[in-house]
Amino acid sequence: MCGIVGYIGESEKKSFLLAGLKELEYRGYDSAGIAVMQNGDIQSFKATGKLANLVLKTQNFESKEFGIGIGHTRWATHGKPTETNAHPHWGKYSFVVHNGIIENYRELKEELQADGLVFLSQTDTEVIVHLFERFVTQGLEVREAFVQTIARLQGAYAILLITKKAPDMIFFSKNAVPLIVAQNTQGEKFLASADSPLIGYAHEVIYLEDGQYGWIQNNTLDLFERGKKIVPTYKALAQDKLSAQKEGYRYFMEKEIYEQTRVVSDTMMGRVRDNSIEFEELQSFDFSNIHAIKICACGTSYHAALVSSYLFERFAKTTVQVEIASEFRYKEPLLDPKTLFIVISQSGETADTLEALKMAKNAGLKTLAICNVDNSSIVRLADATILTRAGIEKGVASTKAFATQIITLWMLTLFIAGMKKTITQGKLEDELQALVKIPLCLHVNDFLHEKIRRLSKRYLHGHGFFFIGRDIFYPLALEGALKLKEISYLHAEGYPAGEMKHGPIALADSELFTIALMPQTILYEKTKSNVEELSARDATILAISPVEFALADDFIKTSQQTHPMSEFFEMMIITQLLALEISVRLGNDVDMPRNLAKSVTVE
């Protein structure tokens, strides 16, 4: 979700800023921009689309004397990817770049507009620079104005700010979003969202903690935490770019599994309120004449759609039909204009899903996209879009994209249920409380990961895997099986647990591995009975449950939860890690499995 870089020193600013943004382009490529201050003047350049467009715009610009530069590559959260919405944002004499989401930006914006300030962009970021300049106008010294500014902000942010009022200073602040301060032996100082932009420029770094802020003046760093000045502690910077991008993990897929606890927070940010769900993207979307929902998707996105079908019918009391996009295209479907047509795609370029969307548009249906990439083909075509905010996913086998799709769809079911008044306020607030606790369920416990790593050596042979579950855990079984076969190349199938006795149980023997999803909150006794049937046929059972299961050959204990979705996400993590560790033991390329591509743009 966006990337930022900063520099203060005497070298060419543009070269570091553009090179740093190139390293961070995986975090967002809707637009990019830089601002450079030298000799008391600030020049700014912004461009939409790929970073190459910004490079072209700045080709005749040089900045070789002492100065300060800030840069940003954007993954849109507020406002379309236009030059106006691109960072840096400016006031009368100051510029700011920001990664994250300012949750209270609306009230701050209204407060500033009441003072006569005119906003140029649709972003939450612009309030930061106007708030800072208002404090300066009120007579505060620039350092105190910055401190008072960040004290007013709620949400997640990494901020860099420069101002003509202090031409030798760069201000920074970090909360719940990564930000690094770095330096080299020549006295130059740098800031960035990750290690990789700093390699080749800096030698040592400070990984800022939440709530830390400060400023750099010339080559002097002042660092604060909770209002108290602290002594900065630098660490040596590793010099391997690929390792820096992986941030210490063995594979991008592993990194992305661990990132889920953070990215689902990004997905919910600004949308989950104390007593309601808010989607700024749907403010003008008319749901009044919607009587049913049809969802089209492929692969992992199809599994997310299946999960949501249970939730839509449970909470929004709306009939839902889920279609595989490649089948939908050729079945001569009946399309009722009173049906909301939802498409789900990580890339926004999935060919079959895009064609299904075109069919729905031509039939006059209202269309909604759940997508991770703004300005993609599906996003441009749909009537409305909810972005999942997963950030770039480099591992071909989807993990965090799936998690953020589920969270987005869960929020959407509650949003529609609230509008239709099919859910009581008490029940809605219970669901909201469950939602905000999901990041804790997605935290990977080191002991759990090690247990799965050790268990994985027992599952490298046999003639196949069955993943079984009921209710929302049936689509999770499908997804668990898909993850395993994508990267291990072992045969795996997902089944509804109650369906096993209608044929598949004929395969049961000691060389059939059954991964049993046995949540306590949904149909535990029914699922247990189905697993016992498999055990009686000598199938090898790996049970995943908060309740000890005596007949299991292997058992992974989950925590006691009161909400099915909490159990869902805990078990999702386990199935992802199991697939990862089995694949590692088999010596496969975890991040780039054979025959697969990240964005499927062909039929």
Contents of the next structure:
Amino acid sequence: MCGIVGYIGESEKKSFLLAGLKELEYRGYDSAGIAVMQNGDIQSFKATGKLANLVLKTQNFESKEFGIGIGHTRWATHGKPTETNAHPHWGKYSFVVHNGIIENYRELKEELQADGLVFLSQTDTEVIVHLFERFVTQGLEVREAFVQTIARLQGAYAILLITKKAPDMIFFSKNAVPLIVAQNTQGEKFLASADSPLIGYAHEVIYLEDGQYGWIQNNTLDLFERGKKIVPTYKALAQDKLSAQKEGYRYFMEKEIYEQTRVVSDTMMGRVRDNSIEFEELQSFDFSNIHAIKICACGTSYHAALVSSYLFERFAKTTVQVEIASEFRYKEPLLDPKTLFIVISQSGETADTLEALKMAKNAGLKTLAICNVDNSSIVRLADATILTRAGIEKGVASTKAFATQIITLWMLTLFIAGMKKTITQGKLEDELQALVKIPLCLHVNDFLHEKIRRLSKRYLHGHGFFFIGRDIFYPLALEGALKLKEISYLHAEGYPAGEMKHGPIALADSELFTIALMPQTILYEKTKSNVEELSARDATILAISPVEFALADDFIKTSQQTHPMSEFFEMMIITQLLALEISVRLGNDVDMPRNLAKSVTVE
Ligand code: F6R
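Please give the corresponding structure for the form predicted in complex with ligand F6R, as opposed to the form predicted on its own shown earlier.
Once more the chain from above appears, this time first in line as the rest of the complex follows.
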């Protein structure tokens, strides 16, 4: 979600670091910072907001002799986007930048505080530098101190650390977050969390594997895995910047579909515990006296809200009303202060959602935002916020933001259910186990993608699509239809499967394409009857199900699951890929479809 860069060599360090961060700015722009060590001294600069602010702050700084530099552009996960929380974080003589989340940072922080260490920031990252320096103080050689430090960390991280105790070394470690070591023919070495900052500087790269770590001293790289030294194998670096940002995918939307398994893990990190859900951000939020929930959102975020309404009523036994924000604003709504008002927004800037939030606040309701962008207008206004940690979403058609919204809302449902004791401990633990398996369901396998790509050529015409489903698969049908219309420009509607017979079935003929979401774990027989009714009227059926369906014209088999949410996420991926592949075949601009904008700040 953040971006990191590092350099060791004789060239101007500031210019590589700033140019590299510019390439990574799309990954986060709450704040940025660099630290440069030369002649045994370290200078550090940080600035909040866009990178331009850091460029301004460093304009009189030069770093031309041999030295080492690290840099970071931040997407806040722990702590507000302030200068203090910006990276690099420092101890007495060492500096660190980190991308990812240190899951056990709270216990490490308490341990270090008990030793008298004072923390400056609210971040999880700062524990790394203090841990390292404590090991050095205990007498460990710097390499060993670094190895011991990373052995204490749990979670996802790409880390770069520099220390005055070793002025010709840069230490690195990677787990579950990308990190690349690169070099050029002049013997300079670079590090970055993606390819794009390296293009034009380096020729060869090593894409580090999880669990690998090491250090670069002058221009010598020492690389280790599980305590064993390994021989570094470089490969050539492709030199196309835009495609580097897309990390090998054809479109940002495609990359974001594939990223879902990772961002959903990020969203759960530190929140899903062995036998409970914890939201650090809700510690001082008072849920007593809340009798109902109202959720307001637009578009995809509205669909996420609809999914959650089933979950809230099922687990938390709380009445939930979901409203489209642009409708809510003008309907003179009755607002009861005993209602919790939730807004959901990827961007945090959607004008209708923001206005709805203002109305709820003015009426004295407690407000909670579920949002992907810290410090956005919605986050600043709401009483509390849960960040969805999807990272920047570049494709206009939302995919990974939706997945993280659903995960967040599912966790929130269980959190409230636990608090209200409307769920047994056994059932709660079953749900937690189902939650942690979701990243696996989101893994896109090549065979599935290829099958959808091949099928897509059959769905480029016709007079429309109906996506149908029941229960939580009804909002998924709405979302599937929205994805398709946004990027294919074909007419598509989402409908509750059981509602087709009340009118829309009149449209059925062989040119009406029905995308039938037929999960096994929820109302399979009921949905099947509805699909049979359409099939009897000669509608063309693409069935998505773990159960073979004889009447389907096309069939995508999903895996046998025991939990509806696992089926939900598997089917979500299929609808996203189907929309993508149809759009590609139609020659449309997948990432920037006509007439749309990523952030809708007008009414
Ligand atoms: C669809 C899409 C839009 C947004 C909607 C709300 O792919 O992206 O429907 O979901 O404009 O935007 P946010 O979530 O930023 O409030």
